[in-house]
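The chain below stands alone and is given in structure tokens; this is the form predicted on its own.
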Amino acid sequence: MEPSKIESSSGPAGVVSPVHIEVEGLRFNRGERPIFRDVSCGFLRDRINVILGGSGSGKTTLLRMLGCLLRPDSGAIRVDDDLDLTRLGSSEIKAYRRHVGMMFQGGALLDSMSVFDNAALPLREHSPLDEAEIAREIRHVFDSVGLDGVDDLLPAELSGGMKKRAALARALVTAPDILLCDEPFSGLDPATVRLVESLLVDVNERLGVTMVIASHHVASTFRMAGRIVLLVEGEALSGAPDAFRDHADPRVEEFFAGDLV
């Protein structure tokens, strides 16, 4: 592949299928250190997108940002073209958090709730269902996520995948049209790794929802990424898997250090 396939903050080369969220000349300090210099990427609607990058280069920040958790100093956050993140009011971020999904690095389930229970969180706190409705509304994602007989479990008694699942369901109770990953391969053996993708894959093929994962693990990116943003020095390079296999930027060689497959 063309090395012009990788994309890079200064000027996008082409899309190859329609973004859903496009990201503009992002600038964010964290006291005296800069994070993002200029970041400029876009993410593609109902494919798994993965975020890239070393240790401090911002991928949790930038995931953040895309969750209203975070505003950055300058640019732009444009959900389907015209909804700009980074100028919306309380409320409006109120709205928009309503279509997406978070699962949070640990799974971030509260110790003292049932698994049950901290999947029906979301649906308490911001739909009208009745209990019943919300019985019903976490069989169904229990279901597909894999989770069967830990409804009266604490987070404390499931194992690592398990875990994961658990947030996984959480954070599609709400059938969100965008789901924010981040880092759900940490702490996980290579055969639950393998387990979690599948698992990640299987929710994007049949659900349809534009993923973004925050992620340090090379080979499943390669694996199961529609596109990949990689963030260096403050920048962003994107593009397909392949792209970044017949590169000519010494800094994605420089990452990659034979990771590359």
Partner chain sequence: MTGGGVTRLGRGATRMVFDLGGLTRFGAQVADSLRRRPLRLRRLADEMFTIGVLSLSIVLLSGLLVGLVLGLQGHTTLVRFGAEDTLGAVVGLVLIRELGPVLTALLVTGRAGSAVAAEIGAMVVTEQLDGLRMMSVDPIDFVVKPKALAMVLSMPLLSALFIVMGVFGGWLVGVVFVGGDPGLYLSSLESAVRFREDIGGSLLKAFVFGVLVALISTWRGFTCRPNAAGVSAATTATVVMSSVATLIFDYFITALWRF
Given for the second form:
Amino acid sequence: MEPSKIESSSGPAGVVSPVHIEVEGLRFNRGERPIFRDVSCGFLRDRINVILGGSGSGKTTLLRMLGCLLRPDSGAIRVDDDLDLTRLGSSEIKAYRRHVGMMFQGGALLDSMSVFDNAALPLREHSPLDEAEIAREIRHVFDSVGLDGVDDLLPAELSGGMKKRAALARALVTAPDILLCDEPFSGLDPATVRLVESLLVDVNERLGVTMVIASHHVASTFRMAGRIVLLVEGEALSGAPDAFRDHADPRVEEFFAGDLV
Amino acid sequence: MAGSGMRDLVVGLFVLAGLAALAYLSITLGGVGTGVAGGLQLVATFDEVGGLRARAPVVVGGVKIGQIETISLDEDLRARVVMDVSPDVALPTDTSASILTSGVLGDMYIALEPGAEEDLLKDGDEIDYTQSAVVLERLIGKMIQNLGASE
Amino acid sequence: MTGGGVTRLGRGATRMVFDLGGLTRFGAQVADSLRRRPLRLRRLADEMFTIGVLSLSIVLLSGLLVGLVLGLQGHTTLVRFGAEDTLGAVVGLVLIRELGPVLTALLVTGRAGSAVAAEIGAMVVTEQLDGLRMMSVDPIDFVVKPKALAMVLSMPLLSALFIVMGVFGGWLVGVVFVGGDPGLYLSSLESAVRFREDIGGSLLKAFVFGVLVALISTWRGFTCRPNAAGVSAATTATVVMSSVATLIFDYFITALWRF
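One more: the block was the form predicted on its own; return the form predicted in complex with its partner chain.
Then the entire complex follows, led off by the chain already shown.
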């Protein structure tokens, strides 16, 4: 037992980087089944934070709560120390989401619209930019995620990797402070996983955005994460990747099951 | 964008066709606005109109030339029928009007029988020669009475 | 096991009350969005295409066939009373008052209502609606409103076209096939139809049915459970609920409008 580096409860975490999003004592039941019994963790500002966990452990659920798509039964989610996401009204949620981008597992691109129109949608809806400025903005973002010549295609015509890039581009066009990514590596071949991974790292370094990634992909997590939050049995264990390497907790042991190098 | 333009055209045609159908139902069948455009108004007074109703057809020789506008009671308590007929039909002043039934149980209508005068009926003129509706029940009642009397 | 039956009945009734409440609340949200937000004309035109134009062929064909059958049935019956001259009135009134709006609503439910529910349901499954929410775009305003409005606008147009096709079908039988009087067919219809009671009532029905099918199909899709079984359940429920609602409202409109 060496629990000093892995925090299993709330507390003044983050000595190096300040904590951007602080989760405290989340409880959540789906029907009769408890998903979160007591989840407390912190996500570091401008770093890549990865939520790990087995299927059904609530990775996506936690991510959706960070996006205000779901409300916990009790507990608090504080952003920048003051905004409690669990108590926001609908107009405050809208204001908060202006600073948040979300990349969904399947892309969640509107399938009746072209890739370009999909990415342009948040700008057309909320920004005062005219069409030429929007086109310039989209071009810029598409270049940065390596999307080329797909403007007029429909999402259904994209390959898995391209779809992820398009989803990332749409999440980035509004220049968010927080980027939530749900399973960015699911359904991709190993080469494409590497590609998307380096893309995420690149975006994180260039834009300095706080990323929260829900993933089950252990190898990439240890390569890119600044902080890992492991969801097990309705609770969260969090810490730097190294802390998990030198793990002593049997629950950590069980999850990685020898996957750690 | 070409596909979207084509789509808009088709949607526009669909809306136009739908509106045309609505207009047909309302104007031709529903009778909204007919009889306003230069129709010839004729008046006829009957003792008995039976089941005649507004919008019933007015025919000459079986051809429809107009319809009934209103049916009301005049000061002598007779039924005053205002008809709206096509001004293209030249009707002499001694034209007569009868209320007939199409089939035994059919709807009632007014049949005009043109006379021989040279002068033509003008807008607002009254048709003097009229024949009232035959009310089946009364006819049968009379027949039974007559049968009883003759025995 | 009577207890089970009673329990099920009670549960079903409770479910229905909940559904009614949910549907009403959803309708209020759509109405509120309609009042507060400008129309998205581009999206409306696209939905008019998928809902109105794509329903056109089945509505026109059905209208014609129903008209043919009505003409045939009407003629053989009327001829017994020597009243075949009133065929136009019989065919036309039946179509205008009842069959036009009701059958159009049922056809549109099957053709477009189920498609709307399935499409919105699929958007729930693939998180497209959540994607919109995360971009601070209201899915009701962006997805539901154009679909619902296109449905409400299309229904009276489709119903009118159905009726015209039906009258034409009756005319084909009564005039062309059995050689009736061409003038009498239409004139009997014209003299029998009253504007407010018949045409007005027909339009009112088509409009109300349009609102019903629009709200039920979008609501069922919107509240669909996020999996494939949920989409199929939403589609089925849309068809069942819309059809029953159409027939129930048909009775009450007929009774209250004094046909």
